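Have a look below at one chain only, the form predicted alone, in structure tokens format.
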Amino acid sequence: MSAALDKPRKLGTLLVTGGAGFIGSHFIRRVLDRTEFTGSVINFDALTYAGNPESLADVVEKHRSRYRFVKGDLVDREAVRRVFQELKPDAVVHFAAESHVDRSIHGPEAFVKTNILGTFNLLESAREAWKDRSDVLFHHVSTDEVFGSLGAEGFFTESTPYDPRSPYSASKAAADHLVRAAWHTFHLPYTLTNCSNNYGSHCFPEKMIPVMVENMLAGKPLPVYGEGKNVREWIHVEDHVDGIFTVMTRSKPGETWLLGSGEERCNLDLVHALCDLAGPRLGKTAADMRALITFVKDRPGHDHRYAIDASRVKRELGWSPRWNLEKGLEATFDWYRANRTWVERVKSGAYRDWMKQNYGERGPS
């Protein structure tokens, strides 16, 4: 039986967290500029490094009436029951996540702190504000590293069992098992997506792509963990947002949906790949790009291989990614060499700060 709703579903007032961030300012836009969109956005952000309002700028002058930002932690349970209170919205998206793993083998406590007290904050705050409302609705963004690591073969489904092997996917599985928990105690009304590896414009500067792209424009060595061999399956983050708004608009509450693109590369390739793009875009050729790649070592608990079965969201709610990933990074390594000045930004302040106490002047390796 398909979990589609009969006709879909009109969206009013959304709450939008880390809606400055990667995923969450590429949303809004996309939401906005929609024809059968006619609702409004309040995009609530702790512009924590990651956040950057300048990613949002065209927004703010296309879309002024209908877009409204709030600064405020997910931590602060007071601040997000007020937001619920005073502006009243009908719909969360809920993006405000600590993402890097990295960052989570470094500093797992903030990720505690945000991806599960905060979701929970935010459940409760929704609860309290919605009681038994059938026409509102929680969309949760959620990772397919809550499901852990895959052989050689295989791919995860929506029934895929939860395997979680660091600090982010653990915070992140807690966070998924709080909304479902919800949804059956209390009525709350929600869908929940995992996603794939995400890549575009607008990404901040310490994820894979655009670390590669950043090197390669200031000629530096090109990390690859251990021999490179990692597998991920990369989705352009414009077909991720699309895949949610069809989520929340055509799905039936209480459905989990997988959101992949089937492009799976692993690490090395992914590299090879960008490097052959970068050198004639460089003055370079691909071999010379390719000299910088510098092998080091392995992070802990590295999950092997990340692959989405995304045929039920397809087949059900007729949502299905538009970019490839060849083309997908060629627009994404040309956005990060037009736009230096949005980089720069980004990269300054408590990122460099961060950056400096855990690594040193160095930088990761």
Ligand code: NAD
Given for the second form:
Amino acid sequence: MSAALDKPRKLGTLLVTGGAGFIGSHFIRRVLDRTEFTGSVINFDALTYAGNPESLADVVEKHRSRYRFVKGDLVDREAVRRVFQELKPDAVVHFAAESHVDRSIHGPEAFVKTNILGTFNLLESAREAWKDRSDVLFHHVSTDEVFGSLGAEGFFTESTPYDPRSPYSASKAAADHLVRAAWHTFHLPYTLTNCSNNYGSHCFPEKMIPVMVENMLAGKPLPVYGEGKNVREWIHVEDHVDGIFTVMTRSKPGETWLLGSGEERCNLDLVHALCDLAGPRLGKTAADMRALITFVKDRPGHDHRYAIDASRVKRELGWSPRWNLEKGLEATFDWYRANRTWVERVKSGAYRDWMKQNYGERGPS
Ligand code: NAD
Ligand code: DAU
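We have the form predicted alone; now please give the form predicted in complex with ligand NAD.
Expanding to the full complex; the earlier chain stays at the top.
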């Protein structure tokens, strides 16, 4: 039996958590631009090192009457409760999280607080405000990392058992279980997506692609962990957020969907591709850029491979990714090159202090 709704769900007042972060900011921009979305957005965000409200400056300008920002921490139960009581959202899309695996290795506690307790507070507040309404929706944004690590063969599917292996993925897995428990026990309607690695503009420069782009622009070493053989599946952030909107509007409640692009690359191949496009743009050769590659100490517990079988969401809900990886990487490189103010401002915050403490002045190279 199909898990698609007969008629698309209408979304009214939408509470977006973590909307000042990388993926959340793209979601808000694209949802407000959609003609089929006539509701409004409340962006609830604590503005940690990864949150930058400047990412949404254009959105505020264009959609002033339909957008509202609330600074708040998910760990603060009263603050979350107040949003539900005062602003009365009908749907939640939950992006807010501590999202970076390396940080979860250096300091896991913030991941337990935000990702587990924060999700719990959000679920409890939704449950309290919505009572037994069935016309509401809690969409939870999760990751493919909850499924663990693959060998050379095979793909994650909606029925792959959970096997999280870093503090980050363990905290995301716990959150996923809490969301499903709220449905089974209290009938809180949810949908959930597990997605692969995102890339695109406005990504905080600690994740692999913006680290490489930034170091290329500065002529600094390109730090590849281990031998660069780990494999990731790269999806453009706009494809991810469009997939989330598709699931929120077309899926029956109580369903999980895997979103991915099929664009698998080992890290070294991906860095080579970036070098090859960056060289000519910077008046250098691809070989000049490749010479910057430096193999550095591996990440502890580094998952070998993630890969998604996204056939179910394509078949049942009609979503497919539109970006091709080569074009997407070019657009991403050009965005970082053109938006130095954004980059310098996010880098000048708590991120710089953290990097200094953990890696010294030169960064992880
Ligand atoms: P990000 O780190 O760029 O942004 C996280 C946002 O959450 C920031 O704006 C931050 O200020 C906010 N936040 C953090 N703690 C908070 C708290 N306690 N209360 C309120 N706000 C808080 O993250 P991202 O890369 O945009 O990821 C968004 C979501 O997507 C996460 O749930 C992540 O697990 C998931 N995801 C990410 C990827 C990826 O490749 N980046 C892939 C799949 C799934
Ligand atoms: O798979 C989805 C996940 O992808 C999300 O849930 C996470 O929020 C997101 O951060 C991302 O996790 P990864 O650990 O896969 O992403 P990261 O960009 O940190 O690393 C990608 C790969 O590149 C990984 O194999 C480690 C490697 N790496 C990373 C950095 C930062 C390097 O070789 N050098 C680096 O400097």
